[in-house]
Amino acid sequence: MSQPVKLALADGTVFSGTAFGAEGESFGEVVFNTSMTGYQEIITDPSYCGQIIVMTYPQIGNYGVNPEDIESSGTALKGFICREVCEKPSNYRATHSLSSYLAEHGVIGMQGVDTRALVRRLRTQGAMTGVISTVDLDDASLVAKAQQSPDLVGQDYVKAVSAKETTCWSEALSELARTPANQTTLPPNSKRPKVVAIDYGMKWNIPRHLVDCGCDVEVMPGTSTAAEILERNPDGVFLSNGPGDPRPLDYAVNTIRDLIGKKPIFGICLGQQLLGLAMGGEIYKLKFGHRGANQPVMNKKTGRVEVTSQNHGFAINEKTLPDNVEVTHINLNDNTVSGIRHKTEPVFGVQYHPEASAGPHDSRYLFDEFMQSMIGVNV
């Protein structure tokens, strides 16, 4: 017999479905992702901390879950919703079904939902707090809980998912590693650049790509100070993705501000937002955010359009950026800022995930530019 489950939104809307994965109750910001594949990477992405994910593609779970494609050591999301879950995946690499994986990690899944209606509501009303439950099926009770649950805005989720101590990234090169012909060529007799990756909720594919580029990577907590980072004597600093609202993260903004002009810096997603704050810009919340592996971005310098993977609910206000910062990339769906660069320092960031291979290689040049800023040669 199928286990019933309900989702209540803060605006009073209630959706019913059948449960898979874990049982229980949790609350979070309800958002949607337009990717057709990559659900395993989404589930294990720490950037989804505090959120309930709705997948727009109708059937999810077809190829199961395997231990090689995870993006972190666990899960941080609060719920997972789809139209239909596949209980019998077909993939020789799969070690779990999606349902068994969610159950193992305590994540409530919900299927049998009219996801088109749910996504349309989120697009119209905006992302909002919701409660998903298999234990309380009373509509009025769930709506009250959703309305009383804390909003994601103004909260610090980074400390919940960031690394707790400094470590050296040592995972073997992944299957996503570039072929030797595509790898960055270092100058003869040069040492491998050392990168400190500040972990605000970092996906593992980021250090994988940095290693593939020829870097040695040390991962440091998101609360690290500039002095602690400079003590490691890196050739460059990477600012990772992460969850939630960047505006409460004064400790991260102060660290980045103190690093500008001292080391080359490359930030993505939350890392770019924090970089924008550190350089004097302001942040605002998007109505429903950008989440998916099919987001078009234009490089203003070249005019080229990149197909990108994105996951964020906040953006930089272009009008607030100082004169020494330029906008380098624009999201073509809504013209929001997708890239910034300091005009005189080797400091830049993008709002999307160049390591996620959405294009699949449209954005590889960004890692090459970071390498160039560290080793001082054309790559």
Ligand SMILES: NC(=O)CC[C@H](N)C(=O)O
Given for the second form:
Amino acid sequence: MSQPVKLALADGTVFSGTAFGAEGESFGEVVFNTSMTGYQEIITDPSYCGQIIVMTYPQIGNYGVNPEDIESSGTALKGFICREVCEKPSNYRATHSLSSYLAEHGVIGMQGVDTRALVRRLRTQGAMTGVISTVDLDDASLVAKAQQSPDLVGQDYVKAVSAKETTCWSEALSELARTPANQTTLPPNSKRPKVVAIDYGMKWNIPRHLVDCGCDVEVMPGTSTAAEILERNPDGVFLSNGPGDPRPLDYAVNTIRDLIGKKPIFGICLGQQLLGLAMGGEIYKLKFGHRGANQPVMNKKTGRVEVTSQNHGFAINEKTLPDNVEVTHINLNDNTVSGIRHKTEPVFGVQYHPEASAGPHDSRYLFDEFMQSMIGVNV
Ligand SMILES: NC(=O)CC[C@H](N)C(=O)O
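Structure of the form predicted together with the named molecule, given the form predicted alone:
Following is the full complex, with the preceding chain placed first.
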């Protein structure tokens, strides 16, 4: 028999559906993602720590879940909502159905929801805290819990998902992810650059790309100091994506500030936001964020438009950036900052995901730009 589940939002709205995955109760910031595919990468992206995800695409789960397409060792999200979940996946790579995977990882799933109504609510009111529950189905009680649950703003979620110790990363892209168009060839006799990747909740396809580019990669905790990083003597430092509000992460901002001018730096998503803070910019919260695999971004230098994968709820305020920082990319949906670069140092970042996974590969060239900044020649 299908079990009921409810979602209550802090604005008092309650949605009912049918449970799949795990049973229980959890709270999180309720956000929506417009990707048609890629649910497995979304579910295992640590940047969703503290959030309940609503998928706008009406049927999710039809190709199941496989062990190769994961983006971290587990799941960090607080709930997963869709219109309809497919219980009979069809894919030769699948080892799990979406339901069994979520059950195994303790994630509450909810289907049978009018996701169009829910997403319209989030678009008009903004992303907000919600409670998802299979154990308390009383509307008033759930709404009260949603209103009393802590807001994502102002909290450090990085410490929950960041690497705890320094490790070497050796996994490259899978054969299926590698195409002739996305190969980097190191010049003859060039030594392999060493990258320290600071892990604030890093998606695994990023170090896989760095290895494919010809880098030796060391992963370090998000709390690492500049002295600890410089001790490893890297040729470049990568700042990863990660969950939550970047503004409380003083330890990360201080580290990055101390590294600017000493090493080439490349930041993705949270990494770019932290870079912006370290260079003197300010961060604000977007009303409902950008989460999907078809966000248009313009590269201001080339005028070329890249279709990008995105997952963020905060952004850099362009007006607060100092004169030595330029905006290199803009999001064409709302003209927000999508990329920044230091004018005199090899230091840059983007608000989107050049590692794709899931999403288009239009922005892979950014890994080549990072390579060039480390080895000093074009690749
Ligand atoms: N994917 C990410 O790195 C997200 C960055 C940040 N947590 C935000 O929501 O804006």
